[in-house]
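As a starting point, one isolated chain is supplied in structure tokens, in the form predicted alone.
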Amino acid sequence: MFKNEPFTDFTIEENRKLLLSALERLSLGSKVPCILKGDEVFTKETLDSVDPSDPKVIVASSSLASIDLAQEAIHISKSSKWEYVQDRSKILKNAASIMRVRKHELSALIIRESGKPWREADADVAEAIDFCDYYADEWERLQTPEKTMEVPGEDNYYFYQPRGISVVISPWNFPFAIPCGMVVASLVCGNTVILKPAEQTPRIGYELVKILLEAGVSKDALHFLPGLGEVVGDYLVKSTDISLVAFTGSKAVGLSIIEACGKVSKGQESVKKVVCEMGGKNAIIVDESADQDDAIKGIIDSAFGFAGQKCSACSRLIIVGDQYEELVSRLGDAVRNIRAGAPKDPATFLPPLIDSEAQSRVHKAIQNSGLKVFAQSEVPKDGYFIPATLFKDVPLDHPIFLSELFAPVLAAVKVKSFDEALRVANSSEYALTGGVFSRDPENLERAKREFKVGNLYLNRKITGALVKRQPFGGFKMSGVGSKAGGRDYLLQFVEPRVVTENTIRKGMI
């Protein structure tokens, strides 16, 4: 029976020592190769990934895959017999076991390469373990042909086959869990996979592929091609040999992938399937009956955890009624006291943004907003830091209220009624997560019906979905596809077939 992987309790001294030891042992400046058919391939062109809190520190120097290597990966995948391997679920379970043993080592790498604080990094690894275990169990359920009806003289069976070669293009903000989930979902269904990790976090992607190969994935079924999205990523997406593209990232890139995959080129045998998660502009509603202490804690965690660099993060705060000034004032005090620093420090809550481009973009958005900042935290001078920032009285048509910044920036507005709160919350082009803090049963029931998001949370933070417990994903411009970590997810990676046989024989040949 599936159970979520427990998070590490860092209030226990021994656990703190284990992660500190892993951070001390972590070698920096490693060379990350491409992997084709299990072989490591180093290229002349490289790209460095750095510690976002100290950009002078190079975490890894990654080989950049070329189009020639992408073509070779596709060629190898075509002849793979991976779909006929019978113990694919067992291989995923093996991978989960390896991850458990290496949990602190993997967390340490995530902390240094992506800038995640301790608990966030630990949760990243735990989620990857959950994906392996849960999708292995789900495939055990799906792989047995199902007899559709009992009909005299006829057998009818419904079953699934893999789609073919899949491309996984993964993000940097969950650099282990998200690529793991997309990769193992495709593999367990019998597809071959080419993984192109985010340019900012190639080393942890490399470790994922090495673990899966060690667990038993066929060498010709999984390839690792770090590289530039506009080069190797673009080629793979447009290749006529690719059957499926799984992507998590920005709306702009996601829509471009959907558009590219919708064009059928000469020689293409099938319509490409796209599994695409693109982000959110998520709102929390606080009504007049809410417990303010609970609300403030939930808002801080949702808006500023991992510096707001989660597609599920809260960036819009909608407060009902006359409590607005008091609640915003108290929230401002909390924002000013948020502790920022290097993620390797266990006391850090607010880490840096991922790179200089993100830092510059968000800094300009704040400076050019024309809005007066109500509250900000302090941040270190070095590194890609942006202070936790709270705006109040933000116009509903302002870009700060409408556009996804992927940063620790929260826009607060006052509304007169719960009706208006729901209208404002639903006005976004995205529909990923949302939350309500209320002690009014009627408002909570209305939110369940009328707050149109993929994952709705009542009286708790709106981040931190767990595999199976809260299958994750949205709609509108938040993406297309079934919820990750849910019972429908694997169905995207297979094609259903039906075989009908007349069992009344009239003789033998």
Given for the second form:
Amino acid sequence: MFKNEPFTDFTIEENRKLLLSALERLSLGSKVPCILKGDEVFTKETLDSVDPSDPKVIVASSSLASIDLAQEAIHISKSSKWEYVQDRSKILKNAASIMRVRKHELSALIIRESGKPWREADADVAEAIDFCDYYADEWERLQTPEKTMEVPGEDNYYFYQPRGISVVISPWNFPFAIPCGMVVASLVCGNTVILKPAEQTPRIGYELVKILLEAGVSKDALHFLPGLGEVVGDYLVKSTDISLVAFTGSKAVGLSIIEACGKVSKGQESVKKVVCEMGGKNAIIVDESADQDDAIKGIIDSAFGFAGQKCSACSRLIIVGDQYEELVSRLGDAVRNIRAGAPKDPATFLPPLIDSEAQSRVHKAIQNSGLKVFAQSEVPKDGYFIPATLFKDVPLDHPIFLSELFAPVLAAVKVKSFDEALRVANSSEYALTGGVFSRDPENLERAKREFKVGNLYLNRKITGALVKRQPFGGFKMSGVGSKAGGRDYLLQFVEPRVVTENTIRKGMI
Amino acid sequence: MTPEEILKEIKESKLGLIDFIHQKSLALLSKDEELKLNAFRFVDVFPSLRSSSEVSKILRAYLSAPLNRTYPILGKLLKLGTITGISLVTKFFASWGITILASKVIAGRTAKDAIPKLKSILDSGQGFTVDLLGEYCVSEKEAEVYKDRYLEVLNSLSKKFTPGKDRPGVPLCISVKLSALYSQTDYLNFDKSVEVISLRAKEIVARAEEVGAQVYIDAEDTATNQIIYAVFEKLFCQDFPKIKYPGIVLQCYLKDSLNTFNRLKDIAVKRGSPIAVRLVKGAYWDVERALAIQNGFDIPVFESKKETDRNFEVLSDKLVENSDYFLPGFAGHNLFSLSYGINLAKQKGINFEVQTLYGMADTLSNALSKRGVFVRQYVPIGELIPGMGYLVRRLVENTSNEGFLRSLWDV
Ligand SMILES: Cc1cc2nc3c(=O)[nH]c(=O)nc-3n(C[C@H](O)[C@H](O)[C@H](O)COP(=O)(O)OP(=O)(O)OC[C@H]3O[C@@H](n4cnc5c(N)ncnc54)[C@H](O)[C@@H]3O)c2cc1C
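Could you drop in the structure for the form predicted in complex with the partner chain? We only have the form predicted alone so far.
Once more the chain from above appears, this time first in line as the rest of the complex follows.
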């Protein structure tokens, strides 16, 4: 039976030491190749990934896949016999085992390359393990053909076949878990996969692919093409030979992929399927009956954990009634005390943003907002830091309240009633996560019905969904497709077929 | 001294009106688990509510279904109480009821309020240790406020109570929740947590020393305890090695409590003078267990009450055996557990005490005190909102099916 991979219990000193020593052992400046048919291919052109808290440190120098390599990957995939490999579920379980053994080493790499603090890096690996285990179980459930109905003289079977060649384009914010989830979901259903990882975190993607190949995935079924989104990414998505794109990232890129995939070109065999998870502008409502201490803790975790660089993060705070000033003032004090620092330091709560581009984009958004910053944390000078930032009394039509920043920036507003709170919360173009802090049973019931988001959390933080326990994903501009880590997820990677056989012959049934 | 004999005395002792109402209402609530849980949930939220219409609305939401099931007449009354106009009356009664509940276990909003009660404890030959409610701080500002409140309390109490010589912690003694002294308390922020908490605690301990007060450090959840023990060690081995009988808490529900015991012994050895150890079963059993299961961690607490009870005896043995290092304070309200330690200590003729929570078991404290056992009451002081966590824990403890206390009133 499926069980979530436990997080590492860092209250135990021994465990803290294990990760510390993995961080010390981690080699830096390694060269990351493309992987084609299991072969490592180094390109002349490269792109460096750096430690965001200390950009002088080069974590990896990654090959940049060319369009030729992408063509070759597709060509190899076409003749793959992966869909006939019987024990694909078992291969996923193998991969999970390998990840378990190498957990701290992987966490250490995540910490350095993506700038994730300890707990979150550990959770990233745990989630990847969960995806392998869970989708393996799910495939076991789905792979057996099902008799649709019992009818004498007729057999009806419903079963699934893979879609074909899939392309996975993954983000840097869950640099191990998200590519892992998308890749293994597609693989276990019998599709072949070409993975293009985020430019910022190629080395973590490389480790993932190495582990999957080691676990037994056929060499011709999984290729690794680090490179530029505009180049290989674009080429792969538009290729006539692929039948599915799984993407997690920004709304802009997501929508452009959906558009590109909607266009059918000459020679294309099937309509492309897009599984797409995009952004959020997620709100937490605090009503007058809420426990303020719990609310503040939940808000801080949701808005500023991993510097707000999660699609589930909270960036809108909607406070009901007269407690507003008191709550915002206490929250402001809490924000000022947030511990920023290098992610490799276990004490760090607020890490830097992923790269200088993100840093200057967010910096500008704060500067040009025309709003007065209510509270801000301190941050180190070097590295791509943006301080945890709280705005209050933000106008409801202000970009800070409307657009996703993917940063540690929180906009608080006051509303008069719970009705208004729900209205404001729902007025976003996104519908990913949401939260309510309340001890009023009626308000909690209403929120369950009327707060329309993919994942609603009551009286807790709104990030950190667990595989199977809290299948994750939203709607509206937050994504198309079904919940990662949930029971409908794999169905997106297959085509259902039905075979009907008349078994009556000469009166024999 | 047998527990049976004392139990008989307790059961036969006369209750005051308030205690009577208190016990009757707990009995009423305990008829139905959901009713009890929802009533406590209401108690928890009540002090945060402002308007009377809100009070009625939430009261009805929590209680109407379980009341209609268990006590239909009260259910009707509740419906009536939520009609506008009458809701003010409802708020008044709720407020009155909860204030009574709270005043039973919380001695006052400020040290000044509590002084008469503290005096009467001393007059009855018992001792106290004062705890300031407010277990939570979200910012450094709040942590500083919490620290300052302790300094103030020590000031104002020291004006009323002059130090004695008979016993450590008499008349003055305080108990401190360390996690509330630093907003960034976190095991991953271990060194800094120990450093900042020690710094603030040092001020409190220094002031306590000036006014002759004993200091106990409370134990909390397992994640925080490591920091707590490290701070205790730093404070009383490095900063104040000469202070007499610094106090610390040992929780028997923890599977690794024997290791903690050994650690405490090492500390006493290192200091070269004994420490006071309050032996408790542990206050966070349900949450420790639930969070461990949620996170997939090993469950740190024993899973049967028997094991916890047994471990209380094992550690009582250990403390008494090592009386060169420890001044044991057997804490709790389970007469059988307490008697075990008391008899052991008496046989060995060592110095010890019993500690109880203010207002939770007066008859028990008095009965023991009458028999020559020194009883120290743990007396919380503070406002209702920060005190809710404490109050609700006490209500749960008082009505827990597994608990000993329930057997005292639930016949
Ligand atoms: C003066 C004083 C100071 C205190 N200070 C602290 C402190 O600093 N830190 C702290 O944590 N607590 C503290 N406590 C609270 C104390 O832990 C509880 O009051 C105590 O656990 C109640 O135990 P009991 O012997 O009175 O009652 P009992 O009814 O005999 O025991 C109840 C206890 O048994 C344990 N238990 C219940 N169910 C189970 C189960 N299924 N499996 C295993 N164990 C179970 C729990 O610990 C529960 O609290 C203090 C108590 C007193 C009196």
